[in-house]
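Just the one chain here, laid out as C-alpha cells, in the form predicted on its own.
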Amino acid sequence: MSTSKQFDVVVIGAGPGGYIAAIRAAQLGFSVACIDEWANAKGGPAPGGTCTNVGCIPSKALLQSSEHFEHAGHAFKEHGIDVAGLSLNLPQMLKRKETVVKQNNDGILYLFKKNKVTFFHGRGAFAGAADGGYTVSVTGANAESLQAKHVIVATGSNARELPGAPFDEKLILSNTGALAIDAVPAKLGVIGAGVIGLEMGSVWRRLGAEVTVLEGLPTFLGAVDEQIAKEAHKLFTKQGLNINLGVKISKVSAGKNDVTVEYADSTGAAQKAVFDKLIISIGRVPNTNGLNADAVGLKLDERGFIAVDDDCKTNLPGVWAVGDVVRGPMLAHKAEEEGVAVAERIAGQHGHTNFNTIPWVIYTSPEIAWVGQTEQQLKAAGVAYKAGTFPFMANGRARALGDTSGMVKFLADATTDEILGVHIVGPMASELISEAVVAMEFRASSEDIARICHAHPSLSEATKEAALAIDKRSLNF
C-alpha cells in the first residue's frame, strides 16, 4: 500500500447520508474523499447505498410499473380506454428498474466530479489513529490508505434476518431479492407489515401474486395515526392483501421450490402455509461489520449502532456518524439532513436536524404519509388537541383522477392552534406532506393553512379543508 493520501474529511459510505455529507463538505472548501464498495453487475462502482441500489429507488420504479399494469387491467376501462391482450413483460419491467438505478448511480458519480470529491471504490475501514486524525484503509481492486482529521461514518444498515431462516435471495428474500423476482409467484408470503413488506407485497399483488402478510404485532402500522392506519388496513384488504396480525412464527422451512411457514395465529391456533417465495421484512440492523471500530476505540451501543450525541459526534474527536448506523429513524432523508449538518459543524457552522419534522412515507396505493405526532401520542402525553379530517372523496381533483380513497387529518394544539401533526392516506400523499412539514418548521397554526389560497382543482385543497375542519368549518364536506 502506498503512502497515505491526505484529506480534510473522509466519508465511509456513499448512501444518502454519506454522499450528501461529502458534497456539502466539499462545497464548504474541504478536501474530501468518499469510499463505497457497492458494485453493479459489471463490477463497476454503484454509489447510492441501499436506497439507490436495493431500496427506495428500485422499489419506487417497480411500484410505478406495477401500478401502471394494474390501471391498464382495471381502471382504464372506466376512462374509456379499452386495452386488448394485456400482458406482463416482467424482464422489461426489471430492466427498466435497473436503468433507473444506474441513472442514479451515475448521477452521484457526476456530482462527486462536479464538486471535486475524490471517490474510492472499495471497502473503507479504520486502520488507526495518526497525526491528530485517522488512517482509513480502502480494500478492493485498488487498495489505498487515506488520512484525515475528520471521518464521517455512513455505512447504513442491513436487512434483519429471522432466526432459523437465513436469506438465500432465491426462496427466502430480503428487500434485495424481493426486487429481483424473475417470475411472478403464485403465492407470496411476507413476514412483517412494515414499509418494505407492504410496498413489496403491493408490487407483486398487482402483478398477479396471491399475497399473505404475517405481522407479529397485534395492531396494523402501530407507528401510524390509528385512524389513518385503520383506513389503510381497510383499503389494502379490499385490494386483496391478506393481512394477518398477532402472528407468532415458529418455523420456516425452505424446500426445493417453496417455503413452508408454521405459525400461531392471533387466537393461538397452529397454522401452516406454503409459499413459492417468502419476503422477510422485520426491520434492519446497523452495518458496522468490517469497519474495524476496535482499531480506534469507536464506541458502539448495546444494539450495534455507533453511539453519537445530538450532533452526531462519536466518542472520538473528529469522528462522526450519520444515517441508519446511528439512532433515529432509518430514513434516507434523515440521513441526508444529518450529513449536511455534520459537514456544516465541521466547518464551525450550526448544522441542524429537527427530528420532530421528519416526514414518513409508505409508497403503497394509496400512499401513506405523516409528520409530527399521532393522535394516540397526544392522548398518552395528555396534550389537549383538536382534530380535523377531510376525505378525498369530496375533492374534485381526486374524483377526476379516479382515486378518492383516504383522507387528510390535522392535529392542532387546543389552545394555541399550533399544528402538532398531519397524517394522510390517499393519492400523492408523499408530495402533499411537504406543505405540512414546512408549516410545522415555521410553527404555523391550522388557521394559517386554512387561510392560504390553494389552487383549484388540486389534491392540496384537501389539506386546506382538513385545516378548516379543525374549527368545524370545512367548505366542501
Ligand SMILES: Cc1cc2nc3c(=O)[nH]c(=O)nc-3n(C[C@H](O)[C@H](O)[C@H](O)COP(=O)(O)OP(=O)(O)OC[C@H]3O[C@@H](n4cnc5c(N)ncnc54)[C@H](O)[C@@H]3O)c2cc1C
Given for the second form:
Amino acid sequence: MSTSKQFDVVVIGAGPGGYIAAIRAAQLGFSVACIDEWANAKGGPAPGGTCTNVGCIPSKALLQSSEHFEHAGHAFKEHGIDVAGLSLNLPQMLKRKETVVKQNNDGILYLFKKNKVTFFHGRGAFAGAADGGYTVSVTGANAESLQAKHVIVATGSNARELPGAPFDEKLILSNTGALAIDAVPAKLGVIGAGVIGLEMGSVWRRLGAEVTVLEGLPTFLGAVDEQIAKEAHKLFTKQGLNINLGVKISKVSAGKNDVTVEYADSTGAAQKAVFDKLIISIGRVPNTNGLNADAVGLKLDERGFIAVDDDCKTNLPGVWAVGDVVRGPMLAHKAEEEGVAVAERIAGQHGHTNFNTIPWVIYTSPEIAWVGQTEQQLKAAGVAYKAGTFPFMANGRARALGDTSGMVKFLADATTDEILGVHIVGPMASELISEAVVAMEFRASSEDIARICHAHPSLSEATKEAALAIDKRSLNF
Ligand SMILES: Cc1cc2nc3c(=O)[nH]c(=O)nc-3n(C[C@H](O)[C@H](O)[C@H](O)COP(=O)(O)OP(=O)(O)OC[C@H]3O[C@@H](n4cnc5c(N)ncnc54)[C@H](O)[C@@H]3O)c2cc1C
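To test you: the structure above is the form predicted on its own. What is the structure of the form predicted together with this ligand?
The next block holds the full complex; its first chain is the one shown before.
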C-alpha cells in the first residue's frame, strides 16, 4: 500500500446519507473522498446504496410498472379505453427497473466528478487514529490508504433475518430478492406488514400473485394515524391483499420449490401456509460490518447503531455518522438531511435537521403519507387538538382521475390552531404531503392553509378543505 492520500473529509458509504454529505462538503470547499463497496452485476461501482440499488428507486420503478399493468387491466375500461390481448412482459419490466437503477448510479458518479469528490470503489475501514485525524483503508481492486481530519460514516442498514429462516434470495427473500423475482409467484407470503412488506406485496399482487401478509402486531400500521390506517386496511383488503394481524410465526421451512410457514393466528389456532416465495420484511439492522470500529474505539449502542448525539457526533472527535446506521427513522431523505447538516457543521455552520417535520410515505395505491403527530400520540400526550378531514370522493380532480379513495386529515392545536400533524391516504399523497411539511416548518396554523388559494381542479384542494374542516367549514363536503 502506498503512502496515505490526504483529504479533509472521508465519507464511508455512498448511499443517500454518504453521497449527499460528500457533495455538500465539497461544495463548502473541502477536499473529499467517498468510499463505497456496492458492486453492480459486472462488478463495477454502483453508488447510491440500498436506496438506489435495492430500495427506494427500484421499488418505485416496479410499483409504477405494476400500477400501469393493473390500470390497463382494470381501470382503462371505465375511461373508454379497451385493451385487447393485455399480457405481462416481466423480463422487460425488470430490465426497465435495472435501467432506472443504472441511471441513478451513473448520475451519482457524474455528480462526484462535477463536485470534485474523489470516489473509491471498495470497502472502507478504520485503520487507526493519527495526527489529529484518522487513517481509513480501502480494500478492493485498488487498495488505498486515506487520511482525513473528519470521517463521516454512512454505512446504512441490512434487512433483518427471521431467526431460523435465513435469506436464500430464491425462496426466502429480503428486499433484494423481492425486487428481482423472475416469474410471478402464484402464492406469495409476506412476513411483516410494514412499509416494505406492503409495497412489495402490492407490486406482486398487481402482477397476479395471491398475496398473504402475516404481521405479528395486533394493529395494522401502528405508527400511522389510526383513522388513516383503518381506511388503508379497508382499501388494501378490498384490493385482495390478505392481511393477517397478531400472528405468531413458529416455523419457516424451505422445500425444493416452496416455503411452508407454520404460525398461530390471532385466536391462537395453529395454521400452516405454503407459498411459492416468501418475503421477510421485519425491519432493518444497522450495518457496521467490516468498518473496524474497534480500531479507533468508535462506540455502538446496545442495538448495534453507531451512537451519536443530536448533531450526529460520535464519541470520537472528527468522526460523524448519519443515515440508517444511526438512530431515527430509516428514510433516505432523513439520511440526506443529516448528511448536509454534518458537512455544514464541519464547516463551522449551523447544520439543522428537524425531526418533527420529516415526512413518511408508503407508496402503495392509494399512497399513505404523513408528517407530525398522529391523533393517538396527541391523546397520549394530553394535547388539546381539533381534527378536520376531507374525503377525495368529494374532490373534482380525484373524480376525473378515477381515484377517489382515501382522505386528508388535519390535526391542529385547539388553542393556537398550529398544525400538529397532517395525514393522507389517497392519490399522490407523496406529493401532497410537501405542502404540509412546508406549513409545519413555518409553524403555520390550519387557518393559514384554509386561506391560501389552491389551484382548481387539483388534489391539493382536498388539503385546503381538510384545513377548513378543522372549524367545520368545508365548502365541498
Ligand atoms: C425496499 C426498500 C424500499 C425503500 N423505500 C424507501 C422510500 O421510498 N423512501 C425512503 O425515504 N426510504 C426508503 N427506503 C429506506 C432507504 O433505502 C434508506 O433509509 C436509505 O437508503 C438509507 O441511506 P444510508 O445512506 O444511510 O444507507 P444505504 O443506502 O444503506 O447506503 C450505505 C452504503 O454504504 C456502503 N457501505 C457499507 N459499509 C461500507 C464499508 N465499510 N465500506 C464501503 N462502503 C460501505 C453500502 O454498500 C451502501 O452502498 C427503502 C428501503 C428498502 C429496503
